[in-house]
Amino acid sequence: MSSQTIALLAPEILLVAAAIGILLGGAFRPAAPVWRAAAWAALVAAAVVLWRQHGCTLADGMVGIDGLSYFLRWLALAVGGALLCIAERPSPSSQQPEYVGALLLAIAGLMLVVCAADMVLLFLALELISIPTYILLYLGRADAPTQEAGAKYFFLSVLASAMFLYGLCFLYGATGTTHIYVGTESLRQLMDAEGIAALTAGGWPMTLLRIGGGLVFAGLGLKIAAVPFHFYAPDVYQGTTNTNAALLSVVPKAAGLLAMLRLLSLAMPLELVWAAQLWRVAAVLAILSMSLANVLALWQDNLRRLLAYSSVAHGGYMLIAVSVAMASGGQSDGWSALAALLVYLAVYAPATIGTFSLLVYLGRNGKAIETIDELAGLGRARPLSAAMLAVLLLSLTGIPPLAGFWGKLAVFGSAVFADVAGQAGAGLWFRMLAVVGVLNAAIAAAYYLRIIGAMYFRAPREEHQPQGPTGSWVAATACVVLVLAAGVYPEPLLRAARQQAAVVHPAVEAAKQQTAFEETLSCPRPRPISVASF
């Protein structure tokens, strides 16, 4: 790792290095209120130092910077930022150390996984997120309901990493290599020896590779919650607080699908069989995300609970994208799938923590809002919150001119005219694709008018006198200004995420030349396993 690369990396290092000091110096003095400050302080310097880094990429070893990374490390500050915002003074407040000191390592493991180059680094940063969530949940309420909901989650993101890992040792095993853009070049070079068709009829490297691929797709579907690997979503939702599953709603979804886009997509040759099957699983689970989901929200009251399925039905919608990419490699006609999921995730991120942010602002005498019902009659007692509700909500619906419409758009779009002349079939599976997700959006409508419906359109059943923090109020009006900025000039956005789309993945030329020179040495690497070895 040369200095260069630690000097691009510095962003995450100060958010490690001030998470570290905020951990330890919180077991000398746990309830000062400076621990706080200096996770803000911290968030302010990483993004003063990521600021500086503009137009700058790198392919070094285990780190690829490039566009893709530099948009969501940005959009990673942002989130914890608001996150910070919003996040209730634990009790007591003894842990409040604990609480902010965990945020910010999990911020600085999703910035690592847009990073990532290699398999070990990859699987590093996503442990960086899982773990100081297992604390942020336990910290989160002393009853038994969220005590539950931690062990639910725990278990179940050790089942994800222990198969994302071990589908990590097949990709390795197939390659030879954990770089993932060397083993890339692996798998061409083995094509230019053997042939493509002696590669894929069914030799050990085609059987490592879809066994690996398989395995991390399900290691990853349990960390983004897709169908049908969800199921633990609504219990851990409906368990927690509200700032905790505003975390859940975006940090390991977007670590999720940036990792399965980067090893699953962007480093794939798309002259593989198995690459061209592996689109159709994205495509198939996308289906089953958003209209299981968006059905089964239609029956629930609890909140927390119906925006537990409401996310995974956005994850639905994103893998749209990410499916498109897989068969495309990123191009399309005039609409780009790296650049659609961009902008989704930009636009998704601060609907749904806005959202989040208002029930925690809402909730009085130390109790949150929990149910429809709760919002009875707010239009009344609190117009201007209920109308905030309201704007985040259409967002999340995709109602122009919110921002929420130009990422639905965008994702649409990707698959409407993706250019996949290469892949027999792909254009009818993704205009099919399309019209799916937009009539899940019109049921999703439903349940989103629902509440809309209860605030204006029934009595109050007690009055709304909120006490939450003052922080939630702010990061909820933040998010709606840039909700409805977004929506009314999406132009900036849209420019934004296309120019970084296009610089991606640098690493590939570094690969390439990695590759021979290691070539060139007396000992190698290890070389992936051959057809001809059998």
The other form holds:
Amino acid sequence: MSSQTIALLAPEILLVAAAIGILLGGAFRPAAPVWRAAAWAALVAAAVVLWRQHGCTLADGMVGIDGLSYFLRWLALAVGGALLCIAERPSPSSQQPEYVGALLLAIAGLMLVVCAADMVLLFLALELISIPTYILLYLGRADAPTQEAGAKYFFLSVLASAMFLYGLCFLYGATGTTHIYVGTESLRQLMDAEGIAALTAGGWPMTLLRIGGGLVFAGLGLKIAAVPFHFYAPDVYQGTTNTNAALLSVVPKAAGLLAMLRLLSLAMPLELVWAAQLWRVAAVLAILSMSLANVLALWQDNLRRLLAYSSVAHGGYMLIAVSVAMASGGQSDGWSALAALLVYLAVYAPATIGTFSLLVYLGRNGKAIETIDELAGLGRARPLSAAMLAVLLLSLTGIPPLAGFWGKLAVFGSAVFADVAGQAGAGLWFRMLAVVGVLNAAIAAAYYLRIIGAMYFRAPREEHQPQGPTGSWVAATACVVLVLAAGVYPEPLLRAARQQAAVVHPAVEAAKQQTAFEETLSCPRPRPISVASF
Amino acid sequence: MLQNVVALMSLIVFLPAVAALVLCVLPRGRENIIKLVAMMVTVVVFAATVWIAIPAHTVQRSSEEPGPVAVSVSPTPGRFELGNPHMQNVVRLPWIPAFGIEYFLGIDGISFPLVILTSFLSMLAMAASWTIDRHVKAYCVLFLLLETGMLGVFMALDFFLFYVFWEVMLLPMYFLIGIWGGPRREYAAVKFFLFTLVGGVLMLIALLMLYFSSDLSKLSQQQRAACHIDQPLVVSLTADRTPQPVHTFNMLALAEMGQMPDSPFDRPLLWDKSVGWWAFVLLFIGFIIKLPAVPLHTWLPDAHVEAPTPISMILAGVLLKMGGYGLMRICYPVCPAAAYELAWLVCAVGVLSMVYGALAAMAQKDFKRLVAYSSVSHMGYVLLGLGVWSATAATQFNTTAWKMGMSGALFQMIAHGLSSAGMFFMVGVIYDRVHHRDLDQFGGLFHKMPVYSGLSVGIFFAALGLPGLCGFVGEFLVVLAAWNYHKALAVVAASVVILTAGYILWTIQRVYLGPHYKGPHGEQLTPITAREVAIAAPLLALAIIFGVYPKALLDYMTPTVNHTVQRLAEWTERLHR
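Other form of same protein, the form predicted together with its partner chain, not the form predicted on its own:
Now the complete complex, all chains and molecules, led by this one.
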């Protein structure tokens, strides 16, 4: 751990410090409006610091910062800003500081997950997301469904953490170290020296790897709500507030997907991933998540339940990219699966957060919108809000030229393109994945259109007078603008994702001996410590 | 001068969309002004396409013997060049370089007649929209967006751009049916949307498959220039010094690759079938959903019955043509091997649609449903005309019949565009007055609305395929071509004309003839208005002109159609050698 590392982790440190300050100070002055402002200040300061780190990579002990981390840290900050915007006041307004503090901690947790190069830090960072989320879920409302949602999420999340941790133990057993890259490097050396048979024949590392990989998939599958680990999502989303649902549908998902990639793909020798067949697990999870969630969503009347299934399905689309990335080792082409995952996350986040914030905004008499029927006739009563909601839902559907389409294109394109010549049958698998994916996109259109149809084709039931906080409207507008802009001119987003996805962890790069690395990396300053100090 | 072409082509595609944005900010309440603006826009777009259509000069490239070639001295850029089989008015600018997607437009003898049909029908449909009185602003905005989508589909030469326009057109149509439609509009709108979306996503997969199999570096400099790729190719090398393929969405280049010997699309993909084969199947399903062909036609009757009159006109007149256009522009040139192998399927689906559509039309009680099923039947001819791949070894690769078939298919698309739009409008006129469409509750309209009945009967006869009217030419060419391909097909296709005559004559008898009107609201059967005549008369006039003098239309089409067929016949010859 060096001063360089601390400097590069300054955004996270700032956020955590601010959160602690807010939580402590809030105990003495619970109602002061200053806490929100403090949270904003911390977010902005973190953004400024992050801005100055453009193009820097780091491999130092537990921390590894690469292009993926850089891109996703920006996404985390943006998500944090949007959630802070829409954050409804929890019912007794005195809990404002707790709410804001927990939110900042969860965002810092996401930012740390993407920077972790060590199993211990990865686990702790994931917990830094989970624990504040429990608090947020309880703070939401004080009624029975909220309590139920909170309890359900708490127990399942703890179970997930336990399974994940157990999986990490097996991976530790296979590699002999908690450092992700050092461990896999030792496997690589063993493999290089004695061939892949050395790992499979004796059985020990491969078996441990398989068991560990399976448990990691299960634990993280619960975090990203992939079928068959999704069952809590509809209940929890329905029971909690829209703001919390927005948080749940983005933050744990992004963290889980990246953790999956880091542990099981980015650090591993490709031959090992193939031998362990871990990409197949991701592919199966993807197919199940997409197909089941989209079909179940067709029957939902409660909006948050519907959106919960929708978020499960979107997790499925992203798992396609994870699976392709695992099997292909992350190509550096424009159609790389890593870039596709980044693009998908970047277009999925505004569309889904914007949808939830509009539901907050449209709430009446302190009650959030619950069912599709309550949106009937919105197109006439509130044309602008209805149009915004329609744009966001259509982006989730993936209709061009809206942002969501480019996410789907990138993911399906990476699956069709996947260069997996070395792995028998993988090409067929990925083409099937792409076909299942597009058919699911068509199924999903049916339930998004139900909402749009209710807004535009039915008569209004009663007067719509939105009383939600202005912040929710601001957040929704920002999301709509982003979705439209990235839809009509996606080039900057696609290029950024491609550039950042090409800068994978320096240790991996060194190991893979890719010569192209020097060209893709453009650090404004002399490169910080890139030789791992392990 | 090049800038002028860019401006002209972009104007045609995007003027409606820009006008739609402008309409968005206009205040509500001035409904007539909004309608007028929308009308003006469609007129301007139509005028622009007509300006292109006025022939600039004739190049006789078909003449084999040496001699002076008639070339006029000063060709006007932008004008359509008769006799030139290649792409004209080409616009090519980068759009999304990260994925190699371009803003690439152009017209040739296949797309241009459809472009002009689109702009013409949009103008008439906008005029027919004058009776819309709910949410006029939203209606006009959506209508204009729809026009941009339709024109874009016919003019796009980048496969991806084509796909984007294809999907862009979906949403306005969904809302136009869903908001302004009949009682079951929500169901019909969703059904339309989902069917087309499924077709669209299958197309997306095929598009990605073709893109990743394509390799521009396999084409010669000359071939690339023919596809309007004029900049030098940048080939990057992989780590082991092998050149990386240069992928493209350029439809012309994809067609070149599809037809070259040792095509990159011949690579086996799955179950011994090649990339091209799978792409053809996926695209074929996508396009026949739109066409529509039995058994994927079920969205059409619902959408037509629920849609308001002008939207039915657009739906039947233009949207169905996109399926046929897609087959002609993409499926056949890009995947000739699969098209050759599956010609029987294309023909079978075509004949099935013809027969089933005609029989179903005969059974309908609802006037609009009848017209909708007649569309299914008529679009079957398009499939049959395309499918009769008669240039085989058995005929010494004689292309005459197939040229006839493909010209007939294209002609049929235009003719059906005119007649079906006219028929839907005529149904709309009577529906506006008596508010029902029950075929058994009409009769005697000739006495009460003589002008209307005269125009209707003319248009219905055009649909029937009466010699001297436009419907005849396309059907005749197709049946003739089918005779050379397979006699049984021709017999069935010709017999369908009898079925068509059956349901159309029966309809005329039930609706227009008879002693008196049997249905409700008889007192509201007022004579046709001048506005309605102004919409119906041009349709009938064109139906007569193209029927009597089909050369007016064929002159635009045949060079490109013949060129396309010739290339495919040469491909077949290579295959058999």
